[in-house]
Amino acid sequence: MSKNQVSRRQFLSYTLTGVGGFMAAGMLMPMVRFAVDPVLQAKAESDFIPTPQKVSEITEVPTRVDFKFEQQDAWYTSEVTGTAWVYLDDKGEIVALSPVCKHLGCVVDWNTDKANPDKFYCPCHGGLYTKDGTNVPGTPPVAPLDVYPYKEKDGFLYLGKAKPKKEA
């Protein structure tokens, strides 16, 4: 036998300690990875969306592309359909706006006033903007639509996150 011999107590008290520890840490270990596990899942590879419209069919009139992704809220997935409007402009390049008006966040048309042709209307308030976005001045709006950043690939269009239009 060993000279240091183990009280009862000193051997309850290691015991407990140990069971304690084992306890801890299945409490512990949950916590740890749920703050841990969304840093390590791996990103998307690109924010732009994939949309149905094919880049040879856009043209000079802006038309309504309708677009739908995944979005995650903590735990919770749900497919969100997004909406631009998208058209070529004088020097044949791809212009995608938001149709979300910049006055109280309605959705603006295209050509729908009949007493303001070609322009893109908000039915709220009766906000006007032109064809490239620009808020109409006298009209509510007080800023531009905002301006998806945009590209090609395998002749289909991927927008990016809306940002707001840079003014000339």
Second form
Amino acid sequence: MSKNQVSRRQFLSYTLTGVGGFMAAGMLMPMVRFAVDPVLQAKAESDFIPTPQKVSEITEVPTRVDFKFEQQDAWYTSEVTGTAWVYLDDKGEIVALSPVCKHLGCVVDWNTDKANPDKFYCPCHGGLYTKDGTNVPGTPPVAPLDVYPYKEKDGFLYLGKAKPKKEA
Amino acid sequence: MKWNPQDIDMFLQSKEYVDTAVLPLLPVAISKDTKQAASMTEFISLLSMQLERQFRGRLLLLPGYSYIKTESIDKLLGDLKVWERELLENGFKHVLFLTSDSNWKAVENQLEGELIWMPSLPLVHMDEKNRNSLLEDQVKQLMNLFLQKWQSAD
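What would you give as the form predicted together with the partner chain, now that the form predicted alone is on the page?
In what comes next, the whole complex appears, and the chain from above leads the way.
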């Protein structure tokens, strides 16, 4: 038997403190967790969506780039395919245009109308846009095509949410 | 444009630009050929949704006309003519029926609108990627058909 015996009183108080401490921690931890949760939340890779397009392979001719993302319609989440027309402009900068016609929302195509080469053409009502997305006056659309903000990551092109083009 | 309030608002504002109505014909059958009817319905629904995405500014995609496949074709034809009349009398120049059900082929020439029959593809056994590319090909062909129709009318 050792000299400094633990008295019954001491033993009980140690045990109670220990157990009480665990219980308090058990109650407090989730609360703290809730409080700091927004900070811990992983930043959703901003809103940029990866595309299969390699940045090094973008040319001066607008190319169609399809990418997939999740879209929520009320309670129903579905995978949607988005499209962008991507090319390099005169300065060698990447331009990614939304293919949605600003008139009534059809999908425009590059260089498909024989009478108007090198233009974006809307098959629905003959809307025309020049290569930089500006609407050609005299055709139904009243605004230039939307522009996607873009990012380069690991050699691939990432696209954000299409925004109306700023007035030049 | 789809048959929902937002799109219909747009439709009412720009009626003069929307001259094409698409009505998917969706068969339902419980007693026999149930699965076949279901896959026809799925195929045509997917196809018409894709089509609407491409041409949303010029066509109105109506909610499908679903019918009991075992009903006599004359009765169904009568119903379809009601749709057709409603659409043609209210400003639509082109009315297209989209179907996989070959029964309609027999009565095609009694319709004023155009019946487009597409053989339904077995989408069930495909993974999503193949399925999408396959649908896309089909939609491309359909789009050409629409473009030709519009060009000959303009």
